[in-house]
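For reference, the chain that follows is the form predicted alone, supplied as structure tokens.
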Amino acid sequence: MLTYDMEARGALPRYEYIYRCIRRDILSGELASGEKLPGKRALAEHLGVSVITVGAAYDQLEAEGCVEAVPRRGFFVSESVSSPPPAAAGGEGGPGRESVDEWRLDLRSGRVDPALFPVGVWARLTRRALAESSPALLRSVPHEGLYELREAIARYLRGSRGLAADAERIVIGAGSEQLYLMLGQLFAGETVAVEDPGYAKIREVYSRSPLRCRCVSLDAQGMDVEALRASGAAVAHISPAHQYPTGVVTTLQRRLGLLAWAGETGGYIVEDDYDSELRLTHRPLPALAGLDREGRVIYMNTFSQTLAPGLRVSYLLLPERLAARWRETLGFYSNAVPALEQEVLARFISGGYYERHLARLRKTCRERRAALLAALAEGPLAGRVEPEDSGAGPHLLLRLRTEESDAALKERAARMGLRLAFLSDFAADAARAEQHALVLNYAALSRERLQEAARALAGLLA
């Protein structure tokens, strides 16, 4: 029987920690291929969960091609499944300590709670695609992606965010980080602009790649137009419509302003639209694609936030007069999304299933928004902290009322079990970074555990 300690899974839902076990030791061959597992109330009862948690671990690894159900007889570990090479040390491998037990509270982490994966649909769409699309699978994908996808793209960006979108102008990566990379190749020898204090990663990804690299800085309203002018660059990589982790969204005074500098300078903007499905007041501004009069913006996005990070899939809509030189430049590249993994999301998509699970996710977080702020002005923390909250993302900044450094109150908060993010942190140069604005993420937090994050936070003010 499958043994699993309940109590080392942190803060992640228990039908996720028993999907991460078992697929750590299918994937280390502690469970062999074709080895039977057990059924869903037997390991129900011998771990303490319901066979509802366990048959959603099950549904998953089915979905991913780890197990194979075989009606009447049970799961079985996939003959198809071989045991990767040993992890390098301080790598990824199954539910290591940082992922599942380090950490008491992960108030770091920009995910949303996998336990809102739509298992079962997603599962059924598989099976449907395996039996419906089988011979088309087997085939090579084109550069550009699945073209069902693309197209199921566009519609849901004609309808969704109002953009003039077609299939033959979007292109599908394996997440954000490589078309990061092919943007850079696309550009080669220009200067890029990223956003100051922002994702460290983009900054990470285009100084690798044959682009140079300038921070701008950010003000109320978004990008620094002026500060972009003098920075020379022929680029700029903003997220307008809630920028991270500030949370600033650009107004669109500040949006025409960005435009008017790509025309005057023949340069292009790099919309990277994350987030934007999560707006939780108010509707959210109109795409500054749908505003672009010239073709000066790339419109992108991804699946990873709203679906599942593992989830590698992200897109870019190109404007007309990049796509030639796109498929030029860069049409010889192999597109590396699986063929099945593309051909489900099309469908998922198609079928209505995104739009309803993007209700359920904003619902969720509103009700979780909610319940944090409540804690925040009820309990052991009101009036030492000052909540700055555009409602415009799953996270907010909350500034503390202390003396005490950031690097100060993370190293005592890891020792307590909290995994933190400041300001500080995403800055070009943290010396000169504000102080004492923390970046909380509570999309994956229960009610309770928010709670729990309050009282935490409350003692390591104390």
Contents of the next structure:
2 protein chains.
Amino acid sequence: MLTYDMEARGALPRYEYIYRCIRRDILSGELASGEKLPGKRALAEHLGVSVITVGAAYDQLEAEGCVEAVPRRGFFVSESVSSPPPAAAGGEGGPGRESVDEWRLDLRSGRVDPALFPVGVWARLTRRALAESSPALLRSVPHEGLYELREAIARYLRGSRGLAADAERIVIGAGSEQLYLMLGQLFAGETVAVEDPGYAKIREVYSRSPLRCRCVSLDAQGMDVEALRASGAAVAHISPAHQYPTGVVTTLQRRLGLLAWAGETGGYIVEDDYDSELRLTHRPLPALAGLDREGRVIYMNTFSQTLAPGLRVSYLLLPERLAARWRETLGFYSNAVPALEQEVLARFISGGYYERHLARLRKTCRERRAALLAALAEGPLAGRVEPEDSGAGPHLLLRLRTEESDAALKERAARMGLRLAFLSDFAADAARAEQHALVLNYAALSRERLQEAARALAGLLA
Amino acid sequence: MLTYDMEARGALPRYEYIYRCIRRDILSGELASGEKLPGKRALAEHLGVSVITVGAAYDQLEAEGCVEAVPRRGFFVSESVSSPPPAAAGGEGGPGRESVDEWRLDLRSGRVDPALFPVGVWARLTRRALAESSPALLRSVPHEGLYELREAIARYLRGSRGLAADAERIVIGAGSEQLYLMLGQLFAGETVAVEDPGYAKIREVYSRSPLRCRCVSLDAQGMDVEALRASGAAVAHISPAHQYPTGVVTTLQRRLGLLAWAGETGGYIVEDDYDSELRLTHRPLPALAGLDREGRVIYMNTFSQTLAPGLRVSYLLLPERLAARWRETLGFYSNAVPALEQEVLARFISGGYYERHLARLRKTCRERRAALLAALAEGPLAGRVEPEDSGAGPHLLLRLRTEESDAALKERAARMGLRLAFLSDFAADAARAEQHALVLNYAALSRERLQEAARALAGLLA
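I have the form predicted alone already, so could you send the form predicted together with another copy of the chain?
Up next: the whole complex, starting with the chain shown before.
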């Protein structure tokens, strides 16, 4: 029976402590591939915790791909999870989207609800920054960004994502797209692999950059390592926490496989962690950047996604070995984010407002997700659609039982004022893409609007 | 004798009205190449204005290259100024620079004095924007930028630069470099000519973009049209108002020659007007974009240069024929400037604060320029340096009488805490560049600091 000292857990919640212990044992080989884990009830009794606690730990391990649940038999350690030692935990992701058009009902826009943004706090911090340090407006920002902000982000990443982050390796950008542009220049002349299907802007920016952009397919575990190898890419740009639009969460095995690829080929992985803060069930998986021992991962995230689209701040955490190359190749660029905004954001993070905001955001998203799933299961759509959702972020896939083409559905929907996106919209080759898989972004819609959306979809399929 | 109806001048100052009338007659051919203008005193008597007024008009015409002053003989209409009808007046330029290092005395940084930035007004407008339209923080900004800001800029350009600007053709960017990046993608696959010597960042950004970047030499009139033609470029990126670092003001003839080149080859001209607002003597020359009848000029300017380097806002005014191509190629990019900053800047311009700020800035720069020229002429440097300055912007060239190399001088200066830049620093091929021409940026330095700079230079040359 697995024996862990529950007194040694410190401030960690019980379930997380257990999850971490088991994961450590799996990765170290203590628990071998294929080995069966003890039953939940037995382990709970053994460790003196509740069955719910053990269940939560097992769920997290499963979500991460460390163990597999076999119906009516229990949990087994997955094949090929081994060696590279784990770091502290985290999550991962992709991009920061937005639309400007007005729709009656927009199920495509990945924005979070702007009503949740703490306008009052932000305005107060802005006034204070102006009053206390009017130089905030004037200061020349260092090329990599305001030091206070980089420090605040580093502290946040250490605390919330378990990354060994330091301010010196952080670069601030004016939104993710501006950082894609920079990466497009950093990797000039090389081949960069992007996910297919994937977030179109990444492909669009790279295909206009001085590099070769290759689309690499995904399977249920994440980016296909063999296909990546075959592409000849030197860089893979992925969103392992929660791929957009498929929702695939890259499993731990695959993460290790991707890291192994980078180590062998001397390649780099851009880990686009765009919505990891909005993981709604389980804890976020550990970031690739946290597993990375060889300095092969560029961690990337944005605030436009979780705060407001009108705020344009994103950042990179560069591995040490790339920091010098960055400064040499791109160090001449002036920082593109206004000094005042950087100053206010630094205060917002350091004052604990960002984490409080995220907690509120997750709570709302969780409620909305539940409302949406209920509306889909109980309404007139019951049996006609099939949601596929890991709860890893504020969008899910909805497979529609219909013969109509995606294009035709989208056009009919648009005439009803309903904006839809399909998986096929995100594929490099739309003709070969899977049909009838709706990409449903629900974070910006209230319970009532989601119910309305379910009715509208039912009407569309009728 | 030239006869103009002085009553018809409307709100224009007398000298400007006379300048415009003569320019119109030169461009229309009424006044032929080589023709002598009436003497100042005679024309003044004839029109019933002061000699000073006529002198100011002639000076402006001369600065623009419409007429040439021949010592002791008078003013003559220049050769080869003809056809393309003039637009209202304006000025032009280049980039927005900054440094972060601390120097005892920095003669290299092109920044204006941050102390002149109206922090109080900006802070008040920010508070008001937050109070009156907290959505200012949240709104999703259209791809091309906040409409209110684009409209405010269009009004400003119509009023102050005489350009037929409308908001629909304006694109807001997060600083000039971000717009260079965008232009680098817009002109992917083409050859773009940049000025040599020139502002290094333009060359650096383009050379990392998916295009071919060619350096084209300048002469005393601006970019050499024959060299431009020989380069095979489809696009010329120039700063005709006041080239950085040479200070060359592109003459009207040359402007027409460049427009002719664009018309013949179907090429484009990027008119980088970075410091035209800081023209200190005469009026700024008419912008190329104002002379352009065929939609061949992309007008570009920045606010980081005149307001504060920590503010990152720049813009393009696209010709109609390029606006569609822009939207098609680059329209997917999210706007990179925060909504709040765009809102505040729109209020700042519309409220008349920007023009008031510019007037104050020009006044200060004029005083500083005078102080610098006096310190150079009267101090221990007298006879050892030769300033070359058209008063077209806040930097000038200073030719040093010395045998020492630029590199050696710079190094010795650095040891004294004195930061210098030479023309040779901006040349594509430093070995072939002119030596001993100091590029002196004086806008950020007070009278006392400029006197100190003169003393320091004297010490350096001693």
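Keep in mind that what you see is a predicted model, and the values were worked out from it rather than measured. Think of the rigid core as the biggest set of C-alphas that the two forms share within 1.5 Å after superposition. Positions refer to the first chain, counted from 1.
Put the two forms on the same core and the Cα of Arg41 is off by 2 Å or more between these two forms. Taking the rigid core as fixed, one finds a CA shift for Val70 of 2 Å or more between these two forms.
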